[in-house]
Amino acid sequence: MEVVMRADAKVRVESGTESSPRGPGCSLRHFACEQNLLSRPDGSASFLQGDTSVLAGVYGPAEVKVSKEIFNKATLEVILRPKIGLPGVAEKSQERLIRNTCEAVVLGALHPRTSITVVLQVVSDAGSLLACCLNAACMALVDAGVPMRALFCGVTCALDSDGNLLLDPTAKQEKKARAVLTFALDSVEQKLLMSTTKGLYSDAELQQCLAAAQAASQHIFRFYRESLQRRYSKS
């Protein structure tokens, strides 16, 4: 259910079902996550956000090539593979944004001279792809047991020509939007870790989108907790 909000509106907190913790008052799409799907990576996760789906695998900490070795911390690499074809300029740009976000929370100093590689495979892209990639990467890092100072999540906002704000927009909504903004936030204080924007917007609209993303992130982190509790709880 898509709910259009004015730019100054807030996300209402509603309790929901196991795989949809946002409830009817929030405009985030249905979420689903499954961890430990793949046998070869040290950690893996599949994250579904509406009809957008990303599969993530984490390798490491492992041995690193001498040319990429960093003496005081782990070398973190991100590889993003599109659904069809070879990675292009857009994928390389998203890889850099995801890597910067991961580096901000991963405690790489605990594993110097090692390599941590995050591989992301796009299964389907129905909008808010970068946010879904960030969420999949976080859950895969957790599954791999990589030490982090906090969890992180991605939230995408879109502004239409009338100034309406849409959280977690679909591909069709992104195409019609005047501006699309994606934020990465941590789980401790909802601090901004990364942002990328496209289109025209005012300073006030930027702050309103950030505030809406911070409110929405609480729903995502609650979904993380519930997903992990279901996995590790004893029957």
Contents of the next structure:
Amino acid sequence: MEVVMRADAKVRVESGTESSPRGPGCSLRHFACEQNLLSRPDGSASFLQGDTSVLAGVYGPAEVKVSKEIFNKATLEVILRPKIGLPGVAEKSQERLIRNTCEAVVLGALHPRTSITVVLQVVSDAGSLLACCLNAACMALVDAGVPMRALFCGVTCALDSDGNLLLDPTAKQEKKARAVLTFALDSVEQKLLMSTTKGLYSDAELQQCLAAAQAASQHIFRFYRESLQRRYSKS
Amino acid sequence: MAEVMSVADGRARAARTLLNQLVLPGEELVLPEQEDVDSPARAGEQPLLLNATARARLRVVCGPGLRRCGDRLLVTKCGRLRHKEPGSGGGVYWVDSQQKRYVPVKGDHVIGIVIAKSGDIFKVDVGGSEPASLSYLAFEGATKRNRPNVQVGDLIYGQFVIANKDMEPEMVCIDSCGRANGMGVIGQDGLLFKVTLGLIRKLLAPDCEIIQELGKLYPLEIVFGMNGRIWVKAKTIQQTLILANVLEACEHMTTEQRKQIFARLAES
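Show the form predicted in complex with the partner chain, please, the one above being the form predicted on its own.
After this comes the whole thing, all chains and molecules, with the earlier chain placed first.
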């Protein structure tokens, strides 16, 4: 059944009024997650971060075409559909990033010669889209019962021209930022699974962003736990 | 590379403390016997040993949702951790998760739909990643001359004899003595519908009263497949549909709501 879980994160401070650089421990936007909302896929989840919303559906382990089958592990496919227009090259590259993250975490060796398909539909994009897609994909994989060695989450950081670090930026902040970095972290030791960056930044800033993302990911994993706790408390 | 981690490490927790609680993928569980090894100084629960030098090796079975990882158990699915203590050995640990997709397991009784007939084998769709194969000789009283009457589209109730990740699953409609024991082609009419795997397990639990209550409501024939499929048949189509709706709704209803619905149906 559908379980809607909302997390009231700390209140967002407008970056325009903030003068001093923020430290790590910045606030994330309001989260919400709903599981098992679609009847056809084996697992589904909807993840909201502020105004960014992504719907994910997982099918698997299911039949695979002989041309795509891998003899010793599951074939993982990710399909990302943008809100408007046909999927293009940007979507393809994001699909690849999400697929690589999922492959690191899903125990494909338990289901050789099968396919696990993750379909992501962007419902609204207001910044931090890739991180939201990663979170939705993780929740959907858990809902489908696909065996995983850990949970994962996505966190986006933006560095503006003053060197201020912003976690979970909105679309406007991403546009004005000097660099946007997205990390995928695992739940066991907050290790880095995937990182994709765009823009200009120094090595020290990268480490700073990574540390901030690791701190923020604790908050996200705690939210996952509460959300799943709520779901399983009904049965 | 085997790393010895102390129990003080935040990651690994004792399986005993997490029973019937939610566990998430990635968590590591320490078995009771391992706790004694890791912290010998603890007065805690020492197994009673006749031979103090030899540690009794209890055989713990790692069920669905858990994997062995060194000398610990790694949780791979989200759900509630359960434990069953059999007569001998350390017991079985497993994770009770809610799932829709079926993965064939040896010994499971399932309802399949015949999708193809090729030579001596029927291909049966059981809801897994590939169709299972069923030999025409695997029916009671079937010989090369006396072939069973199975057509494409028929429903079959059988059990798996081979079901692992590396091979195509195979099912049969006889037990080890050669008797049908309820298996075989499921008769005409009736309704086949799909529910989640957790609901089937709940309905087939020994202490479940839902089936007895349904039986008091209308006379019915019902077949449960562990792959999430239920076939039900009552005297009229309307009764069959009512039973199907009630079973599908059972998942989300509490006991009181269910009793109310049955009472209301019994009146009408």
